[in-house]
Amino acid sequence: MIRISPARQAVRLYHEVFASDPVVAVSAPGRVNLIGEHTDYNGGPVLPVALQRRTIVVAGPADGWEFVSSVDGVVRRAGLAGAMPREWTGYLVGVARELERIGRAPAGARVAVASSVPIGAGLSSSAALTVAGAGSLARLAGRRLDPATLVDVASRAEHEQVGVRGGRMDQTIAVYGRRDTALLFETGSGTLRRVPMPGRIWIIETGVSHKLTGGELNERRRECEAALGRLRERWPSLNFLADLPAGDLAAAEALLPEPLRRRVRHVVTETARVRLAVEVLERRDLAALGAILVEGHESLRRDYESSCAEADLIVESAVAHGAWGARLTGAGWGGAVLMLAPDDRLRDVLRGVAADFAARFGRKPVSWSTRAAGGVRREALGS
């Protein structure tokens, strides 16, 4: 079977939609979390990675905003005004609300989306698609956008009107990521750094879809500002979650309820985590990386409670089967596992892990792999 790539999708869908030419495609990744999860809404260091696959956003200009997908064909009419629609074409309505805050709108547009990144999987489909959206329709209002400002009309469209109260992780490795390397981020400084990722990266995906704004992660992200707010009473001086040490961590869960203690303990040793994941990346040591990944979920999995089944399955039986390591990657609650392993033992990882997810489940998870990519960027229009 002939794969049609998400630009030339895009394209052929906005000719046989709209009957006329996009003038403007841009294009933006997904990305893989290799360690420091829910740590950048907390302050602290993540590391990830942009993938190969990607979301394309092509535009033309127009009266009115017309959106269309690939997904399902169905064109879909919003305006900047009112109520936010409360599907994906929210998303891109919240990048137009943001540039005209800006003065970098299109007074209109026609946009055709398609897209490689699954959707659901903890693989950031929706920041591929607001920075990818906020990147074409800048440049249909004839505009140009800086990295930064990209960066925070797409965190913005997310967090302010969508409801999504992430990090901007997301929006930062879509926007910054580089060809076989992962991106050091420290949220609470804001500086980039960049890792060497050498080697595949493989996704497994659970086949349980999350859904960001069904409420479990702004309820996490509640939890951890209330812990913050108990904490400054006895160091009023932290800042984040993540700038407390990790010889404090002792006497800060003796001040914490549950779930609160939980939470900190996840994000102060997560925190460590990330540390310790680029000391060994600097030395290319996917295996001692591997033992990161496991540490990490089972701090996901007991101390942050956002695992799930079949992301528990999929990481016992990878390591059982001779992979380094594996976790969830994302948000969580669903999603994806990503995992690595050595060439010689992969065939007998993922027939393993199918095995045991088949016996378990009932079916055979989806698994693909992935190189460190590049980020976001304009695409020709030829078809």
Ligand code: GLA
Second form
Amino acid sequence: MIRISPARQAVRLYHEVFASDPVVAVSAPGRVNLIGEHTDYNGGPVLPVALQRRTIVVAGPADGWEFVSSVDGVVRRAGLAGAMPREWTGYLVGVARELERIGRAPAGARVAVASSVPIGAGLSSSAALTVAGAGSLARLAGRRLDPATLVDVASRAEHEQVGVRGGRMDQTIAVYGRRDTALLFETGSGTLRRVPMPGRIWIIETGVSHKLTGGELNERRRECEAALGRLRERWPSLNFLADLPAGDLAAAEALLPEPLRRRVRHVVTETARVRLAVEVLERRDLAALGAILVEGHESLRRDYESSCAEADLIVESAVAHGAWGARLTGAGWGGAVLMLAPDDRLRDVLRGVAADFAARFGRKPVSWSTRAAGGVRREALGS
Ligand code: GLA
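Since we've got the form predicted alone here, give me the form predicted together with alpha-D-galactopyranose (GLA) too.
First the chain shown before, then all remaining chains and molecules of the complex.
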């Protein structure tokens, strides 16, 4: 089978469905977060990289709004007023509404989408869609968005319009990703710093689809807000959970009931792991990074309770077969594991994980690799 690129796929789809040619094309990557999970809405640091897999949004002018995706080829019509569509088009309607709010939306659009980012795998297919969508629709309106505005429009589309209240990590890396580097994003201060990420990253999908609309992420966020409220009674100047010094963790835990105690423990220890990860990556020490990933996974499993049996098994099996380390990445409750392994162990690790997974769950997990790649970009329209 010859696979055509998402860019060509989207252009062809547009042509077939709308019987004309699109006038703009913008793509954005999915992401894998190396470490720093659930810290971005707690004012902490995150360390994501952009995937080589991307989503492309091509668009042309229209009076109303029409959307089609290569997933099913079905044309969906929507208005910007009224109820939010509950499927994928909601993300683009959200983007269009946010663009309208700042006076940069086109009057309408025909939009075709194609993607190589797996959906519901914890790899930010939604941010790839909103960032590429915002870039594409703004250009259609004759406007260019600077990177900060692009992050803002895409984040607000997801948080305010769709109603999934994560942080800004996914949209930020989809905009600022760069080849062979990870991005240290200090969400408390908003600062960005590039860190070398020279290796190949393996993604092993659990096959358990996480739907954030299921509400677990919003629930964790509420728990973190409740914990912060209580801790502020003791430390009134504490702005974010991630600002709690590790030395005060025991005192903080003593003030909190379960499960808030464990949620705070995760956020504080995870923040420390990001700082350590940056140090080891500056020395390009992927073996040391692997050990940090394993600790991070354990914290998600035990303290944040966002893991699942499939991810736990993949991590355990990968390490047993010689990986440097692995952990669940993204929001959790399913999704994908990221894994780092030395080249000479790779075959054994992938085979071992596949066999252990099949023995327990009766199917083989999908695995593939990526390097750190670039962020949002305009694509050529020639097909
Ligand atoms: C989702 C959110 C991100 C982040 C992660 C967990 O991907 O969109 O902002 O909170 O979960 O680290």
